[in-house]
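Taking the form predicted alone, here's one chain by itself in structure tokens.
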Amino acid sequence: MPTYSASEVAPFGADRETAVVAGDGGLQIASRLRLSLSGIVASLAWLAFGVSCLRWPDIGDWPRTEAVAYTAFVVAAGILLVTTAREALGKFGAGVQQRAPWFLALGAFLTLWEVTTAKFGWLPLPFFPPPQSIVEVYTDDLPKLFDSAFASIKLQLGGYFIGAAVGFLTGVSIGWSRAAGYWVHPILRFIGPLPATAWLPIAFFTFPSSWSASTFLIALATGFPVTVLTWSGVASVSTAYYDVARTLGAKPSFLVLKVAIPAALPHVFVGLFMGLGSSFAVLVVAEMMGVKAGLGWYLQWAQGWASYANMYAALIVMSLLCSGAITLLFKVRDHLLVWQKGVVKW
């Protein structure tokens, strides 16, 4: 059997390692080129959007066309600058590069939107306003839109926190106490599946003001999923945890506060997420029906005056508020449930 010395084997191993390193380097170069190309194409998409704003005259009277075009040029220049200096910008540059395909899609969508509405009128007005008309809403009607958003936030927070607190306490009670489950469970099965909006006539007749009635409806929409998921979380806690705590001399209050509730928190946050979405839906309906302020009221007012640009602007604000609330809730969840951080992402 032939033998080889270390000097004879070393070059082979060195060449193999060099080949692997060279292969990794080639992949890195290809990845960098792909990221740079996506950033350049995204910059061109925003440049095309700006050019489309200035290339043809508007078929209507929208004074924000030039401002939108110059903003598009600034965005295009910013994307190109970040693409060029990505490594020097660190995490910010890497984040922008990662989202370059979305910048490309957004620039292409805005270009198509501009051409089909403001330039050639292929989509009928006023149902499909151009981008600059929505920008005009944010510049000219911002005080009313801001007041409406602030009123919605106040109403949403009040009803949501009341519903979440009542639902959490009810869920813990049902999951821990058989007596509470005996009396509350049938009522929950009767009331819970009903849509909160079905209680609109009763709520507005029973409560002294439309504000309190809307708060009740939002709390009702929030409380049912929080109750069910909290109850499920408490009931699913392993009995071994209780046995160990009792062996160490734990009292019933300790079992509830330090064993049952912490173990049920993942289920509780699922209920909070579900309740948040339901509460936003009820918020819009309640504001349309009786409340004299808020984004729902603003949507109804805009629709009544055929101001669809105002309606779309309010929908964007509402989407940002809902997404921001869910993001904040995920931050709280990751802080409290460190062992499950990153398991569920938003």
Contents of the next structure:
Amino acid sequence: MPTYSASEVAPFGADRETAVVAGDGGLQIASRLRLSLSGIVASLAWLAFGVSCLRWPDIGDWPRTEAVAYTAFVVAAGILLVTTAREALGKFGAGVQQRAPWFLALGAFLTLWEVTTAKFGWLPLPFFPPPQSIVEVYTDDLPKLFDSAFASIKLQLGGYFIGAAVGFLTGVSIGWSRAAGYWVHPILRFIGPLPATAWLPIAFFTFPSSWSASTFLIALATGFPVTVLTWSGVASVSTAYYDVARTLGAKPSFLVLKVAIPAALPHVFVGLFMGLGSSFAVLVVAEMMGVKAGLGWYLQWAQGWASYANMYAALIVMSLLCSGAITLLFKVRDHLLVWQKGVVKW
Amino acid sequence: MVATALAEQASFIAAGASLDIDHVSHAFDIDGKALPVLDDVSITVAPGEFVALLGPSGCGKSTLLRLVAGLEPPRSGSLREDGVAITGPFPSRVVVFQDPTLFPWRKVWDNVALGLEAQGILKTQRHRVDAALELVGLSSFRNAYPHQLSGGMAQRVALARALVNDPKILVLDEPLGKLDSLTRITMQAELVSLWQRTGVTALLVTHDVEEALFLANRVIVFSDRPAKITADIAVDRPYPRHRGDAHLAELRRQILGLLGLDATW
Ligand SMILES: Nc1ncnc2c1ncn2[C@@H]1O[C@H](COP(=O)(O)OP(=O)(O)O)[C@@H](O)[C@H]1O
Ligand SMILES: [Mg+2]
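Switch from the form predicted alone to the form predicted in complex with its partner chain and give that structure.
Every component of the complex follows; first up is the chain already shown.
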């Protein structure tokens, strides 16, 4: 399995530092110089971004250009300071140093973006807004964006937790009890593979509110993978575990709670991850189609006004939220499954 | 080491129970056909006796142990512990399987505590878990996860997990089968001293004739499947036994002959 972890992948730099300390002096100086260099270059990239904002006049009307330029200068100075004084700054310094190549890439990208949009208009304008117009959305349209994000989180959390809980309980029941499997399995096979969004038109009419309809759909999208994987997890628990527990005096409730469920937990988490992914999709569609709130609705609304900067701004927020949710789930999993060898880092 | 630990825990395990296996036959259904596995097996084990079962692989030894444990009912015949019919699993008869089958999500201490927890008496009996870990010399690994243990250590934990329940009958299904020969010799000596000090009744399946002769009062030899008793041999030698003992060597030759292996050695 791949390992996604910024802290472990350093293309040139930081973690080789310690390895070289024991080596000879010349090598050590060379490596230190290279480290400092990566910080300086990253800082220069941000300086370039700031300068590119001020060097040429904007081809449109964007009041935040100067503010963005000065922020870029501050970031450039910050990178330079922190990477130079990294030894005194401990973990924070090391972290920034390690990410210096990324700061460089980001600064270069922003410079390019600035020049190709706001300055020379090489990319067609309404569709490719410059960085300062996106910053402008965050400074001037913050309350609305914030309300939308809050509405999305609320809807997503409610639906996800209901779906995960119901899916988990259903999965355990059909994995454990033959009778439950007899009745639930065919229903699951019939309804489960249907994309939750297919229910959307019906759900919006039959549920008392668009909010409850969306919660139902998100729960449905979450519940199916969680059910199937919990079920397969419980069904695949080795009978040897049950034999051991039974000879030690375990009752059926102990077998379910202390044997089947912990043994199935790695599968359950796979289901929770899949459910999270598909529920995001349902959330956005539901917000676009019916719920008059949330980031999906904000996107729709911005499209109606052809305000592309707002759309990009909302997309960035959305991506941060989704990524944050996945990270959180990984953290919970790592905490609960410490007993597993070689868990993937996010 | 274990012997001294045990001396301090003299009341650790109650004396053994008697075991009656009375005309037991068993079969499995495979593709609708009955596969006979045990054929009219009768064994009477006195309290505190150490009986080893030997037989060709696949003849039904593990199946017999599952019946003794109460994990399955026999097709015919009956089994009794201290005269009381065995109808299901009970912690007075614990099994140590060939694979340690520790629960990977539980730390060593919690694995050993499993039986007491399942019986709902862990809260007041935590010291028994500590004592059992002490007994197998793994106190310092109480917080390790099973994947951090070596094979021998995992098998010791499995042993501690069984002993913590004060069993009256210890059922051992090739518990040392997967260990390297050095660990195995050490564990054999430890099993003997454990059994001697506790007075538990022990029923051991092994594929190793020497191991059976080194450990047991009696060696029972089974035929090919369906398992029938072909010999019941008393091993009348004092403990600790020596592997070079001439009488044991003679018994070994005799048993190998019963297993159809007299041509070798
Ligand atoms: N649960 C089962 N279902 C069907 N056949 C089984 C089952 N358990 C064991 N057997 C069969 O019974 C025979 C005896 O098995 P076992 O008691 O494990 O032998 P061993 O003497 O090697 O321990 C084997 O042929 C095995 O395939
Ligand atoms: Mg076997």
